[in-house]
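We begin with a single chain expressed as structure tokens, specifically the form predicted alone.
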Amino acid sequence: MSELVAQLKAVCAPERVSDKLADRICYTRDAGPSPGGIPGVVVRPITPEEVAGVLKIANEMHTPAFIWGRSTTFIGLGIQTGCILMALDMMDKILEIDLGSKVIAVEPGAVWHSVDVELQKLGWELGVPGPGGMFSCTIGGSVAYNAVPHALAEYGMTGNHVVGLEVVLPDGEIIHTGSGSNEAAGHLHFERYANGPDMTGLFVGSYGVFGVITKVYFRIRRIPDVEMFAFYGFPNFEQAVDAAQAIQRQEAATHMVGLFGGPKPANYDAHDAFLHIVVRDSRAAAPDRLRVTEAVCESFGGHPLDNNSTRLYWEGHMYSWLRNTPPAHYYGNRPFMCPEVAGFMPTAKVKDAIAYLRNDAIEHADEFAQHDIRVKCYDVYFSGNAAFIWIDTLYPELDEEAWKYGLALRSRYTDELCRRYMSPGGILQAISPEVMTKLGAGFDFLKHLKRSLDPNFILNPGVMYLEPEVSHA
């Protein structure tokens, strides 16, 4: 290990390389419940060339290298004991704001909200407002994860707005994608679908297994004139899903969240399910779009409720406002952890999923009570044509048996729903065996790509279940 540390210090400044236990132990797992090993050394590069140097050393020393942003995911990175932990948090600069091309260039460690703050000074904003952890998660990590953002119904996924990337491949080579791949033109990033295949798409949502993102070129837009809100309660979840699908067909909502399980919003126990709706547009168009959503909700039995909680959720970015309650309402008086299951499905299938989850909770009520399992939510972000469900079942963090049960419950839900209709939007190491093995020939193709790009399997090994020793290739 001393030789490895010495080589890394020769690539990066010594003060940005540490093998002290007090530093290493902070990089063992993400925000989820899956355990991780303690890295052998932590290195914090600040340039693409330093990233390339670290990966070359990892190959020479046959030592796994894991990428670390802010680690706000809830699924499990699978950090290996003794690995190189490459933290990109110091690569956090805004490099360029190009209003003419409507593109911003940022380093991967830049935090969503900090970038938006700078754009808002100019009357602009990022193409999507960012995922739920916009105050803490990084743009590079969210692109590598292809995080589900706010405003999903109108603006789409995080990856939809990536124009191009600078990426360091596992062997240390630095490449650009899209229009930026043209070296003769000076790597100008303004169009993603140029110069052949969509290489950008290879790295969006690949969780860092094919390369390290070192620059992101992202679409920006002018801030809309108006934001308007609606909040509806429904007699049953089937009607709420029908209303959401009708709103999708009308393309009326910018953002739409359905609440189908967990604590009900305060003072609304009479309702079975709920829809929060956000509309952003011009002063002329926004009121008409909001009226469409209201008419649709009421035609499916929806009852209008106080939309102040919708506004507070959207403007304050506090998830608990969806239920108009403080976080203690979810977590109680002891530490709880969430083994999250999340994925896409056709909108109509949300009915089947909610019925399955509710029935499962009834069938396993004794086990849930024994391990103090609490349903935080069965919440759905609706996209333009589909649905993304979050299934959060909390367990007491300090209870080992409850922890084991919570992780087993996550695996069971992931496996069962993937066999039916769900395509997970977050995979990582912890649930990759339940997901990747269902992809058939696509899984074989991804393993071939991994083997070609990373023959020593040093970069984020195990994260997508692509290595021979875990994939049984």
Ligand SMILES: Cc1cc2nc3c(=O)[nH]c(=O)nc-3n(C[C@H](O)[C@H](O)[C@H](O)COP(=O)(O)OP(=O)(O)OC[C@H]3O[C@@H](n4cnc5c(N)ncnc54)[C@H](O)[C@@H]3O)c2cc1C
Given for the second form:
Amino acid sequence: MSELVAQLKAVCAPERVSDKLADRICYTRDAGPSPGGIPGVVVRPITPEEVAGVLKIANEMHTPAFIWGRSTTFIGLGIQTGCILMALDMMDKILEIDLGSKVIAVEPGAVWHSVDVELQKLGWELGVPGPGGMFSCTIGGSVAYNAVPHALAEYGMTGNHVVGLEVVLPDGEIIHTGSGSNEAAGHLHFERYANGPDMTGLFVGSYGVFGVITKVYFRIRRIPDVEMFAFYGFPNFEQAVDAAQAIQRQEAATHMVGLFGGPKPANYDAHDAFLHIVVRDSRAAAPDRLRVTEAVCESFGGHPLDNNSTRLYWEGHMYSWLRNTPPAHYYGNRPFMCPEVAGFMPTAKVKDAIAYLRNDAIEHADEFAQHDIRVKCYDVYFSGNAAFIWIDTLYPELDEEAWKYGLALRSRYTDELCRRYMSPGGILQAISPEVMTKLGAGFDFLKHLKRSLDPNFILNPGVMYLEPEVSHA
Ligand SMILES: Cc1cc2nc3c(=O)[nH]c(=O)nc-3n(C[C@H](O)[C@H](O)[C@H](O)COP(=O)(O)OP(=O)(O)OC[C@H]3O[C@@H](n4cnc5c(N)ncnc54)[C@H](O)[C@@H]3O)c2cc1C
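Could you drop in the structure for the form predicted in complex with this ligand? We only have the form predicted alone so far.
And the full complex, kicking off with our chain again.
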């Protein structure tokens, strides 16, 4: 047994530390196509003190430590061969539901949907329904990623609902943020913007490079009375984008998804683009809001379609219903891999992005055919004032040339769209060189923060391209 493994077993129980290959190979990469590495040892801490102990050992032994939620991301966790892999799945408890402060305290490894289910038994829910991976992703990973959730139009981002955090810094120090940072008041987490600058924000969307989130204090709400649905087809994508922007101005939709590429919803080939709309509100207010969305769609040439697929999509959070097809039909066509590109842009720029993507697919039609590249979607979640696009191109997983082409396509789209107007909603190791280097002085500031907090660069190194040896390569 190596010295590293022996020390980790002294901090965590021996049965929660493994250097067996059969265990380690389960933790090499996320759900995307980027190759990862095989960790040297896997450790499953159950307390913040154990996390702190692991990080102290990582510093002493100059061994990188990577954080693992449920690895449901697509953009490369950057796991390095020989690293310490810290899996947080055993820190999965709901610690407190405080209906007075409307805050839930949760350990980071709790699976998103399992937490929501417990709240729903009380007639409450998490402040956002979660990202599409809600049935398998963790609360901690989703906060660290600042995942783009369903109901983005009305409820905003995952990070908007974080009231406070408990975080273990790379040197093993344990801190609280927001109102909870006052130790004398007993770490009461009820207000984020308290006790000085917004330290919570430093860890939201920082992909674990500044610390390990060990508790999340998240806003909850009463479940609204009713949910109503609309589904519209448009003669061209420009009119669909105009309709979405007008609905944003009216603040009428809770959730709004645009379909601008990939297979059209079954039975609706005659239309060029589509909007699915969900409204949640009181019995009194919801019908009026829905009527506003319908009137806007029709004024921009929209044609009402059967909204049952919108309802099925929303109630089951199953993407297949966006295209009016059951899950087996949609997911059965495998093995394909998805080098996803995703990011925010001003709503009006969606027109430019869709024109670019459609033209690109035509221009490269021969190459797409040669590598069996399939456009799964150019879909958009509309937020309150902007748009989040996700571009899914699939390649056959077992074909090495297609894999190379798929990764190159991801780099090309990321580079091209980020040079124009896109800000990625998720960064991670696979695209950080294309993204971070465009941030100018902001990139230098983040590198400075990383160096201050993690001078040995042991925590999630390479994930945001902040290390000197990586940045200057
Ligand atoms: C079917 C499907 C649909 C999806 N839909 C969406 C979507 O709509 N919107 C969206 O944004 N994403 C989506 N995703 C991607 C992914 O599910 C989410 O981003 C999710 O929030 C990641 O959670 P995770 O627990 O798997 O994190 P991981 O993938 O394990 O980790 C993500 C990053 O955070 C770090 N991290 C994990 N836990 C912690 C912690 N406790 N403290 C500090 N750092 C940590 C990791 O090291 C890593 O860098 C989807 C994925 C799938 C499979």
